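Given as structure tokens, the chain that follows is alone and in the form predicted on its own.
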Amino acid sequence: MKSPLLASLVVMVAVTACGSGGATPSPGSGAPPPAGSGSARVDPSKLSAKDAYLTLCAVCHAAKMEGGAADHAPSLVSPTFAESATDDFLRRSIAFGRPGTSMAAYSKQLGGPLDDAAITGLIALIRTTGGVPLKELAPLAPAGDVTCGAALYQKNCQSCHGDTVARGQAIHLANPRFLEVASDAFIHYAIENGRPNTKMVAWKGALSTQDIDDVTAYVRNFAGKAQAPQPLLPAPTGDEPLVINPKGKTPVFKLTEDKYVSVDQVKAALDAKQRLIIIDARPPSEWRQVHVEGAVSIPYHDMTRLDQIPKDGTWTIAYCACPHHLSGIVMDELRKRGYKNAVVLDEGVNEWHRRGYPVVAAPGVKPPPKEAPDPAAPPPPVPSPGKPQGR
């Protein structure tokens, strides 16, 4: 089937969740090399969790946790966050990930690279950075009127949160594993309360309690009818062809910035059945669900596979849903390993599927919704004429 999704752990109202990228991060400050840069494997699941974070989590969410390292990911040890998010709602959030996003499932049982052992080991050591200790929050009745709170989103979350047809700018409420994990109660009061020092305000006095209850309903209102769980492709071996086309010329790429190269140049390469390599940096539970056809799953927690990439030239283009930073992770390895043809997919994995690249994906799987652009945002830089860059 040609069809993605997958992938911003938590939180909910406020932050934004993906961002077209710059500079190709490292794991975050202090974090030891990511698990298989070397010649042996490393399980995640044997580091421990400060490590782990480390390895899997900061190159977004930051070493201490604040957010915005990469993609504007949230804070997970926003006070209002942390007194709300139940260790379920942190597990699940974990496990499952956020479809059509850069948060990733890492769940073992998806594919991912921790074990439910692994994952409780997170969960309590973001509590314990927080600090902040969980709140009970009272069930939401009786429920908000969906007509009224339609018309308050539209007029005060829309152009941040998007709806189901558009992503905006900050966490995608109409996501399905947010609404899954998320309670009416942690709806209601993270617009009541806002994340303090991000875009996300508290909405407490600007509008009423049946205000946001209403808004609360409507948000609810995306989830739609429950669907049954979709099966996953098969997991990869480790045995799949690298090189896409091992016969044919060389592609003349124009790049930018000197590490990143477009979706329609790499589009025009297979269309013209050019020599190249594709790898997915994400990891395999996404590679599960939906990946660029011909791609080979090398996760960014996981590099032991490079050893095998052929050194003669050959181009290899990493690519993740960020769109930039876990794919800048493999890439900047590639280039210490002396592999100068080695860029990253510009725009990341979720364009390629959403302009309808060959992709291969799971049943049901369907393009992420498309995401509109940041009002706030300046103007892309207009890039400046230059040479082919062969090998």
Second form
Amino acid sequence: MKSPLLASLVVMVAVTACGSGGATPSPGSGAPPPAGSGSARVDPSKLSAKDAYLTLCAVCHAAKMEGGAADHAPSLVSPTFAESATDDFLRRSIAFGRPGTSMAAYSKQLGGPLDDAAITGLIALIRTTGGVPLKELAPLAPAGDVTCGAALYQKNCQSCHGDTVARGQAIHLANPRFLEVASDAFIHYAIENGRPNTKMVAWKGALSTQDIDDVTAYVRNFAGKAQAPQPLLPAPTGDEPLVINPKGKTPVFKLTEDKYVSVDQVKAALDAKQRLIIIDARPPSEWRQVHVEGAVSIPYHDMTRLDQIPKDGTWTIAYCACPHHLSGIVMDELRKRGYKNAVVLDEGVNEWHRRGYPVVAAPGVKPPPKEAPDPAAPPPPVPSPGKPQGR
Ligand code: HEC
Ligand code: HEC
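Can you swap the form predicted on its own for the form predicted together with ligand HEC?
Every chain and every other molecule in the complex is listed next, the one we just looked at coming first.
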């Protein structure tokens, strides 16, 4: 099966040979509205688990952990998640994050704010809040057919979950860090039973057990493209110069909603050697993977370095991967302190990186997969006809 043409032929033939194909079940109710957040300036590892959660996590996962406060962050307390996510799953998800998404690495070992004890505390809190005991899922013998799974996945799952080249709005299943922590049994269980009260429906019934085995095998197969972890950039010292082009002119920005500046305008200002400050609002662990050239690390959970921002009208642009939530916390704090020219990088750092604008990146860190359009949004313009689909 060397020729791609032959391979795609096999896929086409196999489609007809696979199971039911899956009727689309009706979605459950959507995600709940946003909740409040905190902005502590002390070591989050010293906080109680509840305060650490409210300070660091609630901005995206919502105050009651039901998810959806920002960036389509998943529920941490959905009963089927509580039943199937082991402590190890939770620990590694929190410690290492999901690179290329707004889920940062929170472990101190990677430059994040939390030590092991604090992560253990959060795991216990997530368990109590979920209130559903962990089930021992029987290990799954690999029984799925990847080719059949591919067709089912493209039809039923890809619009929300993306693939290796594009990210959807839901959890990115091709993310190497997800595949490291999620067992086949965990994935199978999620597909079968869904995540109640989220857009993830239970596919049991719509898909046969064989279908679910096939899709599970296909998701597992994404790992073939995974990379070994790479060394990080050195930790920020806190002495990195704040102002970029200190002798440059002041840029003229056109803001949206009085607070967002586009990546194109900021890139143009850098090209024109204009004076500005760029703040990376994510945990420093993320800055150590990749950051905008010249950006200083002032994370949303420790904003002490804001004291050093000059009060001379210098434009100060905060960004995150979100693209607005963590940067919004930093901008709000600056404005509260009287900095009128504090703004948020509208599209965020992932889009900056995808466009090939200047970054400093650890070895092997590539631009994140592009964001697939929101399936709820109006469809994009129809491409010109003539070319057959596929390769
Ligand atoms: C800036 C938003 C944001 C913040 C802050 C954040 N998360 Fe997340 N988290 C996400 C997103 C988005 C995902 C899903 C990533 C993906 O698409 O794969 C996620 C995934 C997770 C997962 C895996 C869930 C699953 O079903 O696979 C866990 C566990 C988690 N987060 C816990 C936490 C904890 C605990 C904190 C605080 C220490 C935290 N997160 C802070 C956005 C965030
Ligand atoms: C309408 C959008 C949508 C579709 C279609 C969809 N999902 Fe999901 N899926 C989600 C969302 C949203 C979540 C996270 C829900 C939460 O916990 O907040 C999720 C969660 C999951 C999880 C659990 C991941 C984790 O870390 O907790 C798996 C596995 C999964 N989906 C696989 C699939 C597969 C396979 C299909 C196709 C058969 C599919 N999904 C179809 C939206 C969707």
